[in-house]
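Given next, in structure tokens, is a single chain: the form predicted on its own.
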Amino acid sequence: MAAPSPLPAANANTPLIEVSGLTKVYQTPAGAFTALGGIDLRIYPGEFVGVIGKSGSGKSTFINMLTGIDRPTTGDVTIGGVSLPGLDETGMARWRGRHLGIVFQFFQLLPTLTLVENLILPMELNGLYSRAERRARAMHLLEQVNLAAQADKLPGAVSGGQQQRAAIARALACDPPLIVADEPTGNLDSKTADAIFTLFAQMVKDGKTIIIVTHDADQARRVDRTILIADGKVVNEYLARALSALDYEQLAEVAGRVQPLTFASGATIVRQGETGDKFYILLDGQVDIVIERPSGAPVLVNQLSRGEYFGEMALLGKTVRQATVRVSPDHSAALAALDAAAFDRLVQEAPVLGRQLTRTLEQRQKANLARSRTGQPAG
């Protein structure tokens, strides 16, 4: 029996995964503990997503919701149009077997089965392919991860890196569109971990959607996007991108301090000549940076989009605003703002961020000066 198409055809504009209002509360002897506190996000087909956060932040609980291993207290997880909380245990097992590949930190290969048998088993359990096709497919997958020569060995007879590669091949056995890997390189040396990560990157190029939980900051920089979970909540990815010099704990602290703001199309956010009182990070929309001139039309010197920031110039230099910032036409803007006192404290506590902001400031000053000299009016 040939493998069925597990999910609707991938559409880059339609989310593969939609998470809405997701909460998880555990009852403990000490009282209720909120592991996840209301998560909303979307993941699209073909994305390579890293889930990061310090130990105890809630990332493992979040992954358990995506894989159906655990159930939410409230909220929904929809994958390919299927609401996972709406499935009973039998339906969940059937759905997971056809649509999801899971790679565990500790491999979870059955020790009494050879590597090739470990790959054949999920195809048998899910009634996919004929008997001859199953072995041929298993060998093909082992060949893809350079383990064909080890196919008839037991897991205990090969290295940890080889076991993990076999586990990845097993996750592909039923040709799922989605792979979830929970700390898959946590027990491997750096060279083997890099090889495993490169394998995941190739799988994404081949059309898979991959979500990987990792504590490795270098690996997190190699994914398409990161989801930072702190205290059971997702830190806005554009906030994390703008403040990438901060560590997880610093980002989580900043996320709790920022003030969310929204502005309509054409609205002025800061005005040239005013005293600087806030640092802004653009979470959605687009803004225009405009220099007002004593004579002549204002000059558009820059446009900023999601994940970029402004307002650092006046705060770092203790000067007035050097430009006007307004929302671009046909856009609205969502921002996160830090007041001057919080900004100063952040720069003092994270010198690397201060250096990053200073470099950006110097680059912008040069670019703004060059553009203003051209005299092109703002559009």
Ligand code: ADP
Contents of the next structure:
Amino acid sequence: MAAPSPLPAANANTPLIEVSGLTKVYQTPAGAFTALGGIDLRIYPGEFVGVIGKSGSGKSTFINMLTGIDRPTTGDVTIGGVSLPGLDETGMARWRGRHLGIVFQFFQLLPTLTLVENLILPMELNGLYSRAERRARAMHLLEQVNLAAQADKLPGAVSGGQQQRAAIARALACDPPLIVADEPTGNLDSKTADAIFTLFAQMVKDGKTIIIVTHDADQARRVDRTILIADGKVVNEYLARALSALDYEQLAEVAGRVQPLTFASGATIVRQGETGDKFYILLDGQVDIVIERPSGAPVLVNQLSRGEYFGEMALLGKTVRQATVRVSPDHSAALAALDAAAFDRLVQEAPVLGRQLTRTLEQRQKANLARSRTGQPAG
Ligand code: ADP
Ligand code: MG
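If the structure you just shared is the form predicted on its own, then what does the corresponding form predicted together with ligand ADP look like?
Entire complex below, previous chain first.
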């Protein structure tokens, strides 16, 4: 098979951020505490990424490695080709000033400077723009967040939502490609939080890459991609997507219980007529669902891609496999598998998941039936 020419695709798909083998161990009076247990991740230009997870899971620790506010114990964070752990303090400050905008939960505007001065300061510190341009640019950014009328007020004289809007405008002052925000709406009422979130969404449309830690499930639904952190590790996103009916804690537990499996192109994963013993979630690649008929060619009834699952039919219905599942030609497949006992326990513990699976099952049975009557033969 001729591989596609790597050049244009490689340019378009060059990660902005590459995190590899990242760990953070804090030394505490009670001993060493592993806050991040090995994170590997790529984030691409223009992505709107939500970092979610329960309190204490390691979100801020992780974010602080991306901003260079703190340093990893082991591993690397490369942003735009620059390895952050390799920079000294001066180099880090210089790099951050030009490449990164940071928004904090508690705004952290300088209290003795007016809003417009708070925006001018980072441009001055980074030696960007002329004096006149700085003020014009600061005013323009304040207009964008609807704060032009408050420009000459001190932070203490405006509301929390206004302070956070000013802090967002400040993060944009040096026009960085990347904005990182740790619970930027955590201290705001829900209506204000929603407006702030809309500002971030607009910034993504304007071409920024944004990583935002959020506690809010409604906000988490508005990003392009969520990274769930549990106990200092990233839960596979496609596992999380497939089992979106579960809460963070249940997901983290399942993530610890699944067995990783890989199959080569064309390999059969489950065979029609056999007794089901596992539930599978597709983490990478593509699989074909094929119905074998007593007479005539097998029929391809469905194709699944990452974030989808199969194998629940036989387990839920306590029947034999209703279809054969094999890896699509020219693909390989990475899967997470749960054995029948673990699957049954999960469905009992999380009735919503049971209902989600049953709904999918009914839809698929209908579709399979329709397609197996009229469908094209499988290749
Ligand atoms: P989150 O932002 O998800 O709430 P954090 O990253 O702040 O979580 O913390 C993750 C874990 O690391 C927590 O158990 C926290 O108590 C611990 N931790 C964070 N910072 C330190 C520190 N400086 N020293 C020791 N332990 C820390
Ligand atoms: Mg935090």
